[in-house]
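Below, in structure tokens: the form predicted on its own, a single chain.
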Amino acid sequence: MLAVLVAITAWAWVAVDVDLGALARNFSNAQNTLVQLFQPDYSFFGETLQPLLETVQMAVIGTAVGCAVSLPLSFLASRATNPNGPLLGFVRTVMNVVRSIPDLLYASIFVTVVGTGALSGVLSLFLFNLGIMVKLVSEALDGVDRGGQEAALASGATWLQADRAAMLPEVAPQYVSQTIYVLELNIRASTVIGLVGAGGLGMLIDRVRTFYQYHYLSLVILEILVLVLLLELLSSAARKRLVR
């Protein structure tokens, strides 16, 4: 097995023409860039506030709408909660297609359709979240103990009633935890999709990068790092409360 993995890695290495010598040949360029990156210009902070706020707003809206829509779809995509085979297969197929498209491609499409700005970013994050959440929550439903559901069905409840009364409370902690996780992903993703014009810090990053203003870019990267760390602390605290 190890030999196979080594062979596949070597084949991929050769196929993509990895040239480590290029690192040495371009070291001087990299050195100049790194010097600027380690010297953030804090006078640029005022210019970053609005894009930073827009990035957070995009992430929050995308998470809220995407996770809300994903909950009923997750029940339709789980074998444990949807007895209708054709509908189950249809929902799973659609969600697989949605999940297979990268968020950056969604952003490129929506920028073309609705123009540059936060709306394109929110729509991209919505679809990005939808695919992830339906996958995670439906798999959680598949692993839930179905005793309560079976008892509800035996007492005459419909599938919808049984799912709401027995399955939803079982999967609720996982659903909340995954929502927090998706919010973390959205903060990172919203900065990337902005590179193609979908609003937020990404558009600012693209502007300063185009003019090789790496001392400004360094400040933006630092702000993203602080934002992600703060969100990680908040999400860790929220998960601890869920476990209690």
The other form holds:
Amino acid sequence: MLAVLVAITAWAWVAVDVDLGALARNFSNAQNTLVQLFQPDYSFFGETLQPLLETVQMAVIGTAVGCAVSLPLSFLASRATNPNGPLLGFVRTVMNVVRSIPDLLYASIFVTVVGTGALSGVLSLFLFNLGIMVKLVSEALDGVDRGGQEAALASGATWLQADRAAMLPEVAPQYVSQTIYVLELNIRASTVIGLVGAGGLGMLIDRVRTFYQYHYLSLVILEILVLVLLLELLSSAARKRLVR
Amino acid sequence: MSGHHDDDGARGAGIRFEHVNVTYPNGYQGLRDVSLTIEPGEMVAVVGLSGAGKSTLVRTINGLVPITSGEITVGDVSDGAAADGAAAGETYRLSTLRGAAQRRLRSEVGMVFQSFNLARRTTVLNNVLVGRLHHTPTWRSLLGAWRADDVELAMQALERVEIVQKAYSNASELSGGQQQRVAIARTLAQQPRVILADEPVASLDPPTSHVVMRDLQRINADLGITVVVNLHFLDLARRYGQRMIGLRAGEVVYDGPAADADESTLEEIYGRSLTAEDVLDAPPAVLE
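Now show me the form predicted together with its partner chain, since the one above was the form predicted on its own.
Every chain and every other molecule in the complex is listed next, the one we just looked at coming first.
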């Protein structure tokens, strides 16, 4: 097992031609950049506010819509809650495709189709979230104790009623916890997809980088760092309460 | 509401097995040519070793296990013309029962399980209300907007098993015995004509077992609901059953008054001499 891992790593190393030497040779070029990066220009802060807000808005809307739509889809994608074989297979296949496309590719596609801006970002995040949420929640459903569902079906309930009354309460804490996790992912993702024009801080990063304004760039990076840290604190606190 | 009027008097349904065979997809034969009639309002204990077909027998009555051949009738099983026409309610034939008709039958047949089968992360009241799902429109059940009547019915059911003070606790906070009584309340909320109990005390300690069995006995006596209960413990079967049905390898090997079953008939059912594991061997606890 270990030998296989080592072999694969060695093959990948050679195949992509990793050259540590280049790091050392080009370091002098980087010196200037690094010096600027360590001196964030706080006067730029006013101009970052609007994109910062947009990033947060994109993440919140993408999470809210994505997680809401993912709930019924998760029930359709779990063997435990959907007795209809063909429908189950169809939903799972579609969701596998949705999940296999990276968020950056979604963003590139939407920027071409609906243009640059926050709408492209929200649409990309929506599909990105759908893929993750349906996977995580339907797998959680697979692991839930199905006794309550069996009892509901035995009392003459339909599958929809039994799933709502007996399966939803069992998976609800995990659903909420994953939603918070996805919001956290979205803040990071929304900065990255901005690089290809899908709105928010990413678009700002792209602009200042193009003009070599590294002391502006360092402020933006600092802001992202603070935002992600804050969100992580919030989400870990919220999830700790959920688990109890 | 339900399509027909509930009669207020004794409302037990009869159950008739005619040459019923059950073969599972893996080839295992659960029941072999079982024929018997359970009268409305009877309390029947089904005994036998594990694997003898007790669970299969009980689960065929509400269609959780489909029958391979033969016929099961639930409802009016009296011979000839029914004495008073329309009073008795619907009669179901399991061999052809599917879809909406099967759900209608299930709404009239409550079931109690060995492992309680509650949704553990929601309230006791919500669990009891599961018994009302069949009579609740889909939109109401999706929103959790229960009718006031149904909540009242659920509370009454909890009162009958003396656990109403736990209505707003999470099911997971209750002891095993309390959880099983919630499960019984859930069947009562269905206002059923039959209650099936599949090893209802196998996960409980001896004193609690007696409490749960007495609940079932009282429901049978007070409400006239037909009760069919699977039991491993022979002393419980003799104490609480009016009638005992013994199964061995999927066949009925004993069918008679529970009180008449003695050591030798039980050894006949089990196909071996009795051991300490076959009896609960604890007197009912003195209640509070």
